[in-house]
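Next up: a single chain in C-alpha cells, the form predicted alone.
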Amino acid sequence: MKTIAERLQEHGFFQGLPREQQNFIAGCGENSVFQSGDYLAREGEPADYFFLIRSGRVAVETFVPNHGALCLQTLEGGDIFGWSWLFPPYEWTFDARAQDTVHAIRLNGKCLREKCEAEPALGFELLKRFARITTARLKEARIQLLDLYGDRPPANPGAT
C-alpha cells in the first residue's frame, strides 16, 4: 500500500513540488473513500479539508430555491476540490457530492495552514497553484454562462 507522500507525488496538483515539501504536507493527509451520494462538503458548513480526487466523479453543486441542487461542475480523478479552508470564515461555498465511488486524499486545512505559516515559500507556492485552478474554473464558468445566455435575442427588442 502506498503512503500519503507517495500518493501526493502522483497527483498533478503537487507535481514539481520538492519532495521535502510533499513529505512535509503528507502528515496532514489521509486516504478517504466516498460512496455515490455521499457529500464531501456542504455549503455553509466548516471547510476543514482540501481534497485531491484520485478516482471517481464529484459534482460541485449549489442550491437554487424552487429548483434544488444545480450542478456547476463535475470533477474527476486528477482534479482537486476545496480552497475554502484557506480563507476566513473557512466555510464551504458549494456542496460537493460523490456521483460514484470516489477515492481521494483528504488534507486537513488547519494542519496545512499551520505548515504554510511555518514554511512561507510552501504557502506561496500552494497559493499560486490554487490561483491557477481558481482562474481556470472561473473561465469555465464564464463559458458555461455564455453557452446558456449568449445566443438569446434581447429580452425586449421593440422597447424604447
The other form holds:
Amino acid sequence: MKTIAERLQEHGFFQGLPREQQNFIAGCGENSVFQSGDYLAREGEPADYFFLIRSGRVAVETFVPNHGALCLQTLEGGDIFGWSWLFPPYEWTFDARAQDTVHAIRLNGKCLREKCEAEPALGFELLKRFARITTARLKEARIQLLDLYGDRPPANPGAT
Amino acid sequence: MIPRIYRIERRTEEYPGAFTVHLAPNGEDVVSHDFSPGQFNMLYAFGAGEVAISMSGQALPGRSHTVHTIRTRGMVTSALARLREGEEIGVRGPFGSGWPLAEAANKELLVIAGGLGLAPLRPVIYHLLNQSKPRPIPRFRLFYGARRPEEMLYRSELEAWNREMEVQLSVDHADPSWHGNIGVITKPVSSADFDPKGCVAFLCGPEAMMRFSIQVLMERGVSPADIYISMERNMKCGTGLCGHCQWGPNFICKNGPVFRYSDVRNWLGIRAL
Ligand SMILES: Cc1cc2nc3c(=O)[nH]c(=O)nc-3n(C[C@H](O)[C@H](O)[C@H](O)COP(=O)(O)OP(=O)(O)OC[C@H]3O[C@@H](n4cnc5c(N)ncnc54)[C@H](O)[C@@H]3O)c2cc1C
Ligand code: FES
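Just the form predicted alone so far, so send over the form predicted together with its partner chain.
Shown next: the complete complex, the earlier chain at its head.
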C-alpha cells in the first residue's frame, strides 16, 4: 500500500512541493474512506480536518429548514475540501456528504497549522495554493449566480 | 429566397419551454436538405415571422428531413411552439458556416455546450460517433452544462453517448435525486485531462458562458486559434443582404455563425454594437 507521502505527491494540491515538505506534511495525514451518505463535515461542528479527495464525489450542502439539504457544489477526485481549520472559530460552514464511496486523505488542521507556523516558507506556499483554489471557487460561485442559462440574467445577482 | 413548405412530422417536448420538431417537405416535391453541422435554417411561422434556428439532427447526405430544437422566447418562437404535428412551417436554408471539423483531424475535440447550445452541436456528436475507423478525429468528449437536470436537452441520448464517448455533465442547481456534478461547466473543463496543444474546442451556449469557458481553455494553454464559437444575433434575411446581423466586420449569417475565436476576440469584448 502507498504511503501518505506518496499519495500526497499524486494529488494536484501538493504537486511540485519539495519532497521533504511533502514528507513533513504527511505526518499530519491519514487515509479515510466514506460510504455513500456519510458526512465528511457538518455545518457548525469543529473544523479539525482538511480533505484531499482522491476519488468519489462529495456534495457541499447547506440545510434549508422546510426544504432539506441544498447542494451548492460537488467535488471529486483531485479536489480539496475544507479551509475552515485555517481561521477561527475553526468551524465548518457547510455540510460535506459523500455521494458514493469516497477515498480521501484527511489532514489534521491543527497539526498543519503548527507546521505552517514552524516553517513560514511552507505556510506561505500552502496559503498561495489555498488562495488559488478559493479564488477559483469564488469565480465559479459568481458564475452560478449569473444564472447563465436562464431567459435573462437576474436583476441583481448576488445582492443580499 | 422563398421558403419551402415543410410539415411537422414529429414534435417532442424537451422540457417546458423547449421542444424539438422533425420537419419533412410537404407534398410530392421531395428535396434533399444537405447541411453541415453548425448551419441553420430560417423557420417561418406563418403570420408571425421568421427566426434563425440551427439544425440539430443528423447531417446525412440526400436526406430531406430537418430537425430543430427551439426554445420559446418571444413572438415567433411562441408561434412555432403552438404548432402541432401535421401543421406547416416555412423553411429557408441551410445558411452559414459549419463547425470546422477538418481542423480537428488527428487532434482531440472538446465539445463544450451550455443550455440550448447543445442543439447546434448535436450534429457534430452524431458525426463523431458515426466516423468510420480509424477515426479522423480520434478523441472527443462532451462537456455539457445546464441550469437544472430537467433542463438538459436529449437526456436519453446523453446516456447513450456516455457509453460511447466521455460525457461530462454539470448543472447549476439540482435536488438530491441528481447524482452528477453540481457547479459550473468551466470546472470540469479546467480539471479535464487533455493536451492543450493537441486539441480543438467547439463552444456553443450563452455568450457569457462561452467567455468564461474560453478563459479556462486559455488558462490551460489552448491557443485562441484552436477555439471556435457559435454566435447568435437577431436575423432577417439570413443571406448577408440586409445587414441586420452585422457584428464588427462580419455578418453572422454569412461569415458565421461559427467563428474562430482568434479572429473575433476583439469584437466579443465590445459591450454594445
Ligand atoms: C445562427 C443562429 C442559430 C440559432 N439557433 C437556435 C436554435 O437552435 N434554437 C433556438 O431556440 N434558438 C436559436 N437561435 C435563437 C433564435 O433565433 C431566437 O431565439 C429567436 O430569433 C427569438 O425570436 P422570437 O420572435 O421568439 O423572440 P423575440 O421577440 O425576437 O425576442 C424575445 C427575447 O429574446 C431575445 N432574443 C431574440 N433573439 C435572440 C438571439 N438570437 N440571441 C439572444 N437573445 C435573443 C430578445 O432580446 C428578447 O429578449 C439561433 C439564432 C441564431 C442567430
Ligand atoms: S440577417 Fe441579413 S445580413 Fe445577416
